[in-house]
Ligand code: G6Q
Amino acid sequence: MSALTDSPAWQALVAHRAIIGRQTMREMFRADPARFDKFSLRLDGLLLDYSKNLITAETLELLLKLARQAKVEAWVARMFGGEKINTSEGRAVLHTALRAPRGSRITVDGKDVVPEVHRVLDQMRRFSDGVRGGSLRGHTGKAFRDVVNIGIGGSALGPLMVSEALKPYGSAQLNMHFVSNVDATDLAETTKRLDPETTLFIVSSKTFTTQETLTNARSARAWLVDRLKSEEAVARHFAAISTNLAATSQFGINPGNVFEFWDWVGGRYSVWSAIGLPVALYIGMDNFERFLAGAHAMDRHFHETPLERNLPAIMGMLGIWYADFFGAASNAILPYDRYLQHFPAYLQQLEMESNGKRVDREGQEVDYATQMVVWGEPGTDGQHSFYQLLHQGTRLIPADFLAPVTSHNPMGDHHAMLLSNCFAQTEALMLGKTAEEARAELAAQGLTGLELEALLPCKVFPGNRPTNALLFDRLDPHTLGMLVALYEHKVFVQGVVLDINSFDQWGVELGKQLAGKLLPELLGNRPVSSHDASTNGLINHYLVASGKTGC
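Give just the one chain, in the form predicted together with this ligand, as a structure.
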């Protein structure tokens, strides 16, 4: 047993789990009409209803004891204070500094980073105002109409998710495109519809060494130079965002179009930095700053609020409750808002790359579950496909339902219908349908005898399936900033309690190394025998089938 699973707080939860296992949420709600008031929290326009969870007041008390045993509050202070808590990379973790107001002071190695952050934000404002206002134009003097972000992972998912989520605030003059995959189809299908004279490329890469991004950037550059018949055009049509300024200059990007960020910003936490430039271009810098302000409001809440009323802490501990004490292996993210269609994919990276680890901070293999698989789809679409498994499958899948009170697109009763589906699903997942209820329903439909008995088991829903509901007034920049920061801090709480470094990603680095290793063999024309039989077989099949080599 590890120190964590052997600890009093963990063992108390193991014992408590057995008691909770004998209760149902149905009974809990029946016994306590004030359950919603007890287990819901409000922050600005955000409501978290966590009353439909398999918890009692005692459960929460025990979960927060575990959080305190792990010294969550002290770790929060260490992160906000710029301590190098990303130990395997020797870095501070300061995405919170990216949304700190002008004039605050946050130091790394004795240096206040806030002025640097605002220097780059000011540069982003000048650039985005210039592009949106038409003073920054392409090589032939035309205003930009299309922006193509070339980047992958943390340098793509954030700008993509936020641009889509804040579409109602987007410029009607600019079309946003995101090219991430090294599959040439991504770039080819994007450029097919573009006019090079009015296209701006943004190459986003923290390291500026990522194979996919640099390959796409080189091909985009060749496309532009070929179409505009000018090497000089690159200076006006390319911008770059990176921590590696030497590499951006080597690539030939005009230094005036290079936006810096810092090694204390993790890729998946970087949308608040210049990596958010495509967002700023699309929604304007004032709205981008509202997005930052929303995140800052959540930072303050997280930093200053006792765990009992702390949204990220509560959500984080509920996740641990299901992953480690109920054996839940996955967590569904179900936004009832079309604009949040990329939110599940965004959280997939944020959560799974941060806490998908198998050793603790001391390098010991853990004997408890870490990150659940995160997945999801928007709204009622999911109801017509995978919700079946949520209701009647054999697995317990805690789910987060997210929905706006007000739609950006009021149209008849659409929004009331959307929300009625959302609320009804959380209710059904909690209540289920007993055999008696199902029997009465079937009897009312006129079924009797063997026919009724045969159908009965299929009509029973076990219920007792936990959900969180996050309601917000409207999906505006401030609210989205709060939501994203809420999940970032939830991940942090879980990482601290599970004794994980949430801020490295060696699994991603492995992919980067492997990609380069095999490539020469595919580019060559000699059969290979240096790998295992399967890998040799795949490479040799490719070489033969693509006509590069004989049999």
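Requested next: the structure of the form predicted on its own (the form predicted together with this ligand having been shown above).
What follows is just the one chain, with no partners and no other molecules.
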């Protein structure tokens, strides 16, 4: 056993799990009418209802003992203090500094980074105001009407998710496009809809060497130059988020249109930085700063609030409870707001790239579950798709339901109907339907005898399926900032407790390395035999089928 699984706090939870397994949430609610009040928290218009979880007051106490055993509060202080807690890369972890107010002081290696953050934010304001106001124009003097973000991973998912989520605040004069896949179809289908004279490209790559991003950027550059018949057009139609000024200059990008970010900003935590430039262009810099302010409000809450009332800490420990003590393998994210349609995909990277690890901070293989698979779709579409599995499948799948109190698009009874479905799903997952209830329901429908008995098992719902409900007044920039930061800090709590480094991602490297070796072989015309039989077969089939070799 590892030190963690052999620890008193862990073993106390193992014993408690056996007790909880004999109870149901139906019984818990029946025994305690004040359960909602005890297991819900509020912050700035955001409500977390975690009462529909397989917990009692004792469960929560034991989970927080595990958090304190791991010294979560000390680790929080270390992160906010700029210590290099990303030990495998020797870096600080300071996405929180990106939303710190002007005048704050946060140091890395003895240097206050807040002035640098706000220098870049000021640069973003000048650029976004210029594009939105029409003082920055294209090569032929026309105002920009389309913005194409070229990036991958956090450089794509973040701006895409936030731009879609905040569409009600977006400019009617700008159309946003996001190209991330190296599949040429992504760029080709995007450029079909564009006028080169009114298109601005933003290339997001810290080193300006990311293979997929640079391949798309070079093809976009060729498309622009071919249609405008001028290499000089690149300087007006391209901006970059990068630290490699030599490479961006060689590409032809005006140095004034290159935006910096720092090695203490991880890719999946970077939408708060210049990586968020497409968002600032779309919703305006005032709204982008409200987005940052929402995240900062959650930062303060996380940093200053005792664990018992700390939203990220509670959500993080509930995730560990299900993954490690109930064997849950996945977590569903179910937003009942169409504008949050990309939120599950964003969390997939945030959570699975952060905590999808098999070794602890000392490099020892762990003997406990780390990260659950994250997945989901907006309601109510998902109800007619995968909710069957949530209700009656053989696996326990904890789920987060997110919904706004007020819709941006009031229309008849639509929003009340949407929320009725959201609340009903959490109730149904908790209550289920007993055999006795199902029997009575079928009898009321006129079924009897063998017909009733045959259908009865299909009508039984086990219930006792855990959910969190996150309700917010309205999906605005401040609220979205709070939500994203909430999940960031949830991930951090889980990483600390599970003794893993949440801020590296070595697991993405091997495939990239092998792809680099394979590419010359796919571009060549000779059969290969240097790989395993399957990979050799795939490469050679491609070479023959594409007409590159007849052998």
